[in-house]
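Take a look at this single chain in structure tokens; it is the form predicted on its own.
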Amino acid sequence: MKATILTIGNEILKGRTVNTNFSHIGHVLTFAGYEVYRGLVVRDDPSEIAWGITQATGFSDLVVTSGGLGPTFDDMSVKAIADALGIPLETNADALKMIREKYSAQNMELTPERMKMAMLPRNAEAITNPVGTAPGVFFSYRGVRILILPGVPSEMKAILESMIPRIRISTVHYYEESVVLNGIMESAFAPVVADEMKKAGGSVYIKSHPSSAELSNPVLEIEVSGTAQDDATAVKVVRTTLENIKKKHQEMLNKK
């Protein structure tokens, strides 16, 4: 099953911010058994953010988005989502006892500000937010999952966390595993890569990463990743490819 990242911001486009949500993200729709297919960065703008949402939802079976979740003016993901995909908002009764509970606790009043991040899609789910204000957002669009997250990291690894359960594709178990070889360079060790693949017919996905200059002194980290229908079944295929890799790799050393 597809996925894609819709990560909102303009502090992330002008380079003021560092797109580690996008990277978290990933690495969480990864092990959950997800291809993510894509990752978009869209501005504080909604016509962007439904350019964004569009293009995303037409080939996905699951979007999440980050960012645009508070209070201000430039929080204006949800409303956006909501007009792109032609649904209502409306005042969500969870999400309104969710935010009224957190600032009652600290005695502050419900402003008009605070209570726009109620309104939601009419028949989303509004999704606890433990470290926040904002609520996450989840609901279906044609068959579409789509999971609307706040920008800020702890609040958006927070919802994202207590949401795997319920996005995890049960069916696909990922696994990935590297290692890291001296001495040799990646135009030299490209053919065993490419054999390895081969050999594997599709059930293992190998990438190399070269940390230094590759004429003097080359150190390739090789990343094995792989999916299969139980845990088991992935270790051992990526195993298997990383032991063949490792063989290789002597072989070419003692033959220097």
The other form holds:
There are 2 protein chains.
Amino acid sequence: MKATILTIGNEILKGRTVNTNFSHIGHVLTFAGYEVYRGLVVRDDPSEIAWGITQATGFSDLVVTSGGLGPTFDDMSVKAIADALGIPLETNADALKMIREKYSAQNMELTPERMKMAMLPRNAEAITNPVGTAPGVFFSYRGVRILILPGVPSEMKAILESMIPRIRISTVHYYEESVVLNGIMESAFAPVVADEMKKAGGSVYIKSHPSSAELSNPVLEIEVSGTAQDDATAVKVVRTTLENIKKKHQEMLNKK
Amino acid sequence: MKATILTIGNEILKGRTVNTNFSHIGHVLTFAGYEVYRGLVVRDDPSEIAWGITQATGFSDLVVTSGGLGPTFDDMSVKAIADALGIPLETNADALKMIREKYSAQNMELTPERMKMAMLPRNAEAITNPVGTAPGVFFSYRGVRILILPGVPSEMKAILESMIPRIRISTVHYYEESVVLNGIMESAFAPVVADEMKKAGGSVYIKSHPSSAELSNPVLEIEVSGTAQDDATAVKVVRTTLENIKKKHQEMLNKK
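Let's see the other form, the form predicted in complex with a further copy of the same chain, since the form predicted on its own is already up.
Once more the chain from above appears, this time first in line as the rest of the complex follows.
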């Protein structure tokens, strides 16, 4: 099943903020059994958010968005997404209750800016935000599940965590493990990687990450990942390939 | 002028690697006068790279890609981009010279995997990689400029740095400055932000970033950015707005 991550925020595009939300969501979805298929980053602009959600729902089984979910003028994700998909916004009773409780506990009034966070797409579900005020939003659109998360990392993480049991694909188990190889260049090791991929017949994927400039002092991280119907099989196919790779590396060093 | 960043790499989608390349490129392009318009992240797969470059060239004046530019089987960016755009690949004499010099300095042979890095789209320019082996690639396609960079951060940065004088928009000067406000909630400050945006009449953009959970101990960073035809004007409009914001913040604290 394919998942797409849609990040909303000018600060990401301008490079002011490193998109750690993206990598966190990507990691969680991968281990939940999804193929994280594509990523999109768009500005805080309703027509841009509309472009992003229209694209993403066209090629995904699950879309997770982050950003633009607070009380300020540029927090426009929920309305822009609902408008783009043609779903009316309504005051969500659960969301309103969550928001009212948060603010009244602090003896603060529900301003129009704060009330906005309770306007959700019709039939959407408000997901408790244990850390902040804006609830997450979860709904289905033409068979695609959409999860709208805030951009504040602690809030995004807490809501996503609570959703894992509901979005997890129980029949797909993912495993990855890496090994760091010294003294070998990526280009010299490339044939071994290609050969091991072939031998494993599609059950594993190998990627090499040179962590220093190739020529001077080569350090190469080899990442092996695989999916299977259960954890034990996924671990086994990955480890078998890793052992072959270590053996080949040793042989190449011995030849030097 | 609109710039799009296309990141290529499974490790980004799976959350194994945080996309610091994206934020670096976004920062450089913003200060070079571009509106960084959209970001796309795709897998190491020729059809996915084709999708990304086709999309990006459809809505951008400049496309900067990173990733997939080395000697291994999954380094397929240049060929996939050229194929997608219908441009034939040819051995580029400059690129071949660069690569040959790098390897021969280390007394290493030019394997087919290494030679691959000299196959560039016809009429493309090879850009010296001062840190690693794979040259950057620069060319125009139907009025869109395309810069293909490696994924290794030090190599990406060095090549991009060398290209700034050639891609910089001399008539657009960007400036941004932030202030951190304590003791005020984002939702409480939202009307001030909206008001100041209105007063500046489109010359500045203000974004608030709550850096802690809103309710408990509010810390709010206010980022003001603006563009003008020269540096001095850009700085002036941003600082004027910042001063207004600080004054309003003080007034709100005094009222508490």
